[in-house]
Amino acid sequence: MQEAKKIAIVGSTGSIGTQALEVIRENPKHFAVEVLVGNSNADLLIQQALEFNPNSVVIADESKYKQVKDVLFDKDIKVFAGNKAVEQIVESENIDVVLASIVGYAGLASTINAIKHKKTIALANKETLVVAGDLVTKLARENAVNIYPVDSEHSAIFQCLAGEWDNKIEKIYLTASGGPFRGKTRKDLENVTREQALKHPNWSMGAKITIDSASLMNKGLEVIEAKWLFNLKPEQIDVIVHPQSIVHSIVQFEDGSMKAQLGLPDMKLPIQYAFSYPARVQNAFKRFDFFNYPQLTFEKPDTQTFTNLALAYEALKKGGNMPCVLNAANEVAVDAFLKDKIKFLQMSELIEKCLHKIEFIQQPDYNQYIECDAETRKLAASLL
């Protein structure tokens, strides 16, 4: 029997990482952890690895090294703290796959370097590629590395290209569930909570990712990605409203075929299959019924109102920094908007105010991207 995987989790503690650690909890024959990463949440941190038992875990929150160190001292697993040792975990030789799933720009250092170290990459974090799609895609193809998507949607279109590699694709469809606020005006967007933003219809995920959805900019950062991840121009990449959220994403070839891959709203799939690809592993996780959805519905989306996924493209089109800028300013305002410093419609004002400002870079090196990343999170700051 072939041997378990080795999996090193980049942000174990988050959303992803918990329902990864899931997935390997149902599947200890195929799946190991090999290293746990937490950012700040010590307690998780040390019962995720009082049960898996990794070989490492690093706590990127260096004030709580010594409670994780103190906890796992005489259990052989050895501890770790910082952002560098986050960056550097990943260099481990035992590691198989390394699930990057710290949200945000956060997450590129260690993704890079991982993939310098050859690594496959199992793909959660989608600002690795917003911000640096191109650097990050050279990488790979010099190290001959894999990177597996899991995100739902970049999930299923790569489902769906299964054994379709050499065949063209004509235009590729993400879907989208339009979050809370679907059918909204702009006047009906003017007051709304947090909380009202946070109550996401059909996914559980985390604060950050919630309110992207809610803005519709977790589908234009999606758009983004998907250009890097399947090779794509913009105009090929459309968006469309599917409230129920189980056609998950559809690929259109040139003969005009479709093919589609349909399931429940469960992050879990899509981690399994990124974790066992080419293979599929055989599980207990919830299956679709067709007739508790008797009716599949599909809509535009509305770009008037929710101007981000607007952003989102207008950033592709233009290229070179500017996606980078788009993911800043737009950290920079969902994090405002979650502490209530600004309005739920302001995120956007905010965010084209930084694309229209910050100087327009055609092809820029890993350090310009760093610099660009700071300018425009300084600069989004001052614009509050």
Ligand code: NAD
Second form
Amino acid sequence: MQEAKKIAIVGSTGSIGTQALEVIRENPKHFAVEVLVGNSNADLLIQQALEFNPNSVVIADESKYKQVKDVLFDKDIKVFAGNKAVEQIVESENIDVVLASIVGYAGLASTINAIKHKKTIALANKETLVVAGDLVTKLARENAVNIYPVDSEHSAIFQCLAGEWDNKIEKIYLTASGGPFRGKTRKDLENVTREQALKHPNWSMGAKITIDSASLMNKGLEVIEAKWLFNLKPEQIDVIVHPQSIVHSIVQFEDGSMKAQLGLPDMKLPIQYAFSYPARVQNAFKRFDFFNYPQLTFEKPDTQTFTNLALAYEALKKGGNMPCVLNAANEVAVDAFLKDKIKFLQMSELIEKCLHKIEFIQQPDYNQYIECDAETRKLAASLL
Ligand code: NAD
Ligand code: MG
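Please give the other form, namely the form predicted in complex with the named molecule, since only the form predicted on its own has been shown so far.
Now the complete complex, all chains and molecules, led by this one.
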């Protein structure tokens, strides 16, 4: 029998990270934890380390180092702290797969370093491809590294493409639940609260992606993510609203045939598939029951109301550093909305201003992406 795959979970204390640990807990024959990385939730990180006994643990927040070290010092688990350690830990020799599950731009550096060290990537952190998709995919090609999508829509496309690698894609349809505000008008959205925006109908996720789902920015980021993962033109990527979140996405081939992947909305499956690919691993996750879903429905997205989706297409079509600007402005906007500093609709206004004010760069290098991110954050903060 094959040895269990050794996995580094970079962002283990978050929504994706904890679900990845559930997958590993259910399949100890197939998967083992090699590294755990968290930002500042030391209690949870310690608890995870005690259960899964990894080789190393990293806490980004250096002020929590002592707390973690004090508990783990006699457990034969190495403990590190700080952002540099987060970036470097993915180099560890024994890692087979790096699950990139940090949220936002903060996940870029560790993912790039993992690719440089030829680690297979299970990618949850879509922002990595939004910010620097050309650079990241080029680096992956140069290092012969596979990037397996964890995002459910992209996992669906990837699963539909298995066995079809030489067949051309005509287009793909990314499905979107529509979020908690589906069907609302701009007037309705003027005064929606943080609490309302955080109530996603189908998925339980981290705060940032939940707000992105309510504003449809999540789908915009996913359109850009799909471009880079599957090498598509913007015109080949369509978004359809599917409120039941059962059809996770669809590929249409050149002969008009369409393949879709279906299942209950549960991130454990795409996480597991990214770990086990090309194999499928038996599990006891809940199964879909047709009679609980008498109707699967599809609608056109309302980009007049949810302008973020249109802004994401605009950034994708312009290319260069524009998706990086979109992402940075969105991170500032979401953070401000979560802190009650701006209203829901002001998020798109802020992003649009940044897209029009930051100077266009056709082919940024890594340092230019870092500068562009910083510059956009500064501009966005000044516009709040
Ligand atoms: P989350 O906020 O629940 O978790 C984020 C994780 O990243 C935490 O472990 C946190 O400690 C860590 N982190 C944050 N900043 C860090 C830093 N500077 N250094 C080190 N660690 C840091 O977010 P999430 O919902 O799990 O989402 C993670 C990523 O996966 C996002 O990019 C999101 O878009 C993507 N994703 C999530 C879901 C989902 O269902 N949650 C689905 C698809 C894609
Ligand atoms: Mg998704």
